[in-house]
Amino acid sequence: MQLFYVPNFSLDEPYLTPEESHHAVKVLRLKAGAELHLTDGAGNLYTTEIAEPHFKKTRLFVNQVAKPQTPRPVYVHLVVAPTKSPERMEWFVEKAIEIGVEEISFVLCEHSEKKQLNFERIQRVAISAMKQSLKLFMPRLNPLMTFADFMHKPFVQSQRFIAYLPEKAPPMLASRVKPMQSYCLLIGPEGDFSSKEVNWAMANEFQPVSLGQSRLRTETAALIGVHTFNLLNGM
């Protein structure tokens, strides 16, 4: 099955977007009365047909509605210092999405090389891993941020955690995760967190965790993290 996207899909205007009216017509080559699988990515699956193909917009019908996916019974947020490398952060979003999240935030630290962000890149790779791994919720995505912004947010994740590289090894993370929870993980730069960022984070009931003795690239730490809870709680 080949899924596609579109958000807010609405059955009385049943269309394709003009980046999968593209996809479908121009690179797939679909005519009138083919099939297509396609998700809002909020749970919902629809089985359709093309009714009118437009390379801009593609007019559908619908013939089943599946009933709705309920939400996992977990929830993962993992909050990331961008990498030098824009490659490698586009790596860690795919795989990260193909294993199981729930949510991605980006965070400028003190010791952040990478400045900036190409969101809509981003985006635009988290929508390719999610259609890729047949999944119908897509995850919430969050632009760049500075690290004390993200402070300032409201936490509702249960179980919070930071994992850096202190003096002194803190337990594993596989140690600490409760099942079924909800989770937050900080990883920061290749430059680590600052003495204040860690300060900053265990005041606000984050607890610090190792990922393993290996030095890590950022984007490999934050996938660890994500195939920890996963595996920890059955996913």
The other form holds:
2 protein chains.
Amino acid sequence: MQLFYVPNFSLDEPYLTPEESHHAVKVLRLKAGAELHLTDGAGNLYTTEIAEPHFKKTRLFVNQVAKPQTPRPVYVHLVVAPTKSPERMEWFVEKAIEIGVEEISFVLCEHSEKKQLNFERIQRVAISAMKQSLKLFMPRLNPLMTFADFMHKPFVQSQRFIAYLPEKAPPMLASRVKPMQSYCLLIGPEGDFSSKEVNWAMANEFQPVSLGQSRLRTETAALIGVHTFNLLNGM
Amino acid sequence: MQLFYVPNFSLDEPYLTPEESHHAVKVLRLKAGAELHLTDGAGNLYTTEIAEPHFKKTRLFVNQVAKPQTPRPVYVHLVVAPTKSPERMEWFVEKAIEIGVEEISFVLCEHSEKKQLNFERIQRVAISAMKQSLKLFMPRLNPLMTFADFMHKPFVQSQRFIAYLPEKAPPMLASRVKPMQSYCLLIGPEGDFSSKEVNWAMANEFQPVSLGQSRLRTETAALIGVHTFNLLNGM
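Swap state to the form predicted together with a further copy of the same chain from the form predicted alone:
Every component of the complex follows; first up is the chain already shown.
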């Protein structure tokens, strides 16, 4: 099965987006009558067929509306400082979505060497990963913000962690995760968090945790975090 | 700290390999007297200094020999069918070594679309990942073999698993892993294992397992397998 993505899809205006129209009509060369599955990224799956192929605005017939999927009973929010190599960040986003994640944020830290993020590219990678792994929910992606801005937002996740390597190793993340919660995990840049950032996070009830005995790259640490939450919830 | 790799390093002949000589002398431009840490990939760490820089055969003074590291009390062996994209396989090898793995094998399955593997490149990626993550053990890497050849080898790992998605989902890998064992996990190609292959593996006491509710790419499944063994052993 191949999945198309049309955010805010409506039965009253059943059109593919310009990107998906191009993909369906120009790349896949689908004709009128071809079956096509699509999601709105909000838990809905539609079985449609092409009514009127058009390279920018393909009109569909909706043949079937699946029972909406409910969101997962956990909420995983990964907050990561972009790596120097943009490919490594894109890779993380792809894999995190495959495994299962609800929200990804990007923060600029004191020790961040990388000051920008190609957010449009990250969004494209995310959409492609969602379609490839047949997910019906598009994770929320937040553009790059400063650590300070992040700390000033209200925290809705009940279990908050910061991966940090002080002299004395903190407890393992896995030993602190309570099942069926909402989680937020902060992963620092190549040069780690500053002590000011760690203290700030701890004042906001982020618990310092370790992700194991290995020295991990930023994107590996972030991915392991995502998998730890999923694994400990049997997902 | 930057780590150099000299397999079979000997105190009697303290030389860098041609690759590492080139890297030290030509790329990093290290001179006589420069300190240099190296491992033999068998648990040993040497603190040395350059005695005689040479672009092919740099001679060293060994200043300190660390107490040899003992191998981990677990043994993780991942067996994977190469993906169509060689980058995805290289990525898996890099990440698996960062997280912790003892052995990686590559098998050619009935449904494999990819029939070759650039094994030299895989070895280079592995060495680079070992150095980058400051590991003192080089995992064993086995060149591509057929599934049949693999099945005819003796199995030394005590807990053996095959990730497989039949109609009725098998138990989760995490629910079957006993701590402090040696493990072997088979991950199939994009087209999954054939039923003949699954039966053959089961006859050799490979237990069918699931890696979760998500549809995962081959390399993601393999990496999640590696992390599951590590996590459940507190590593």
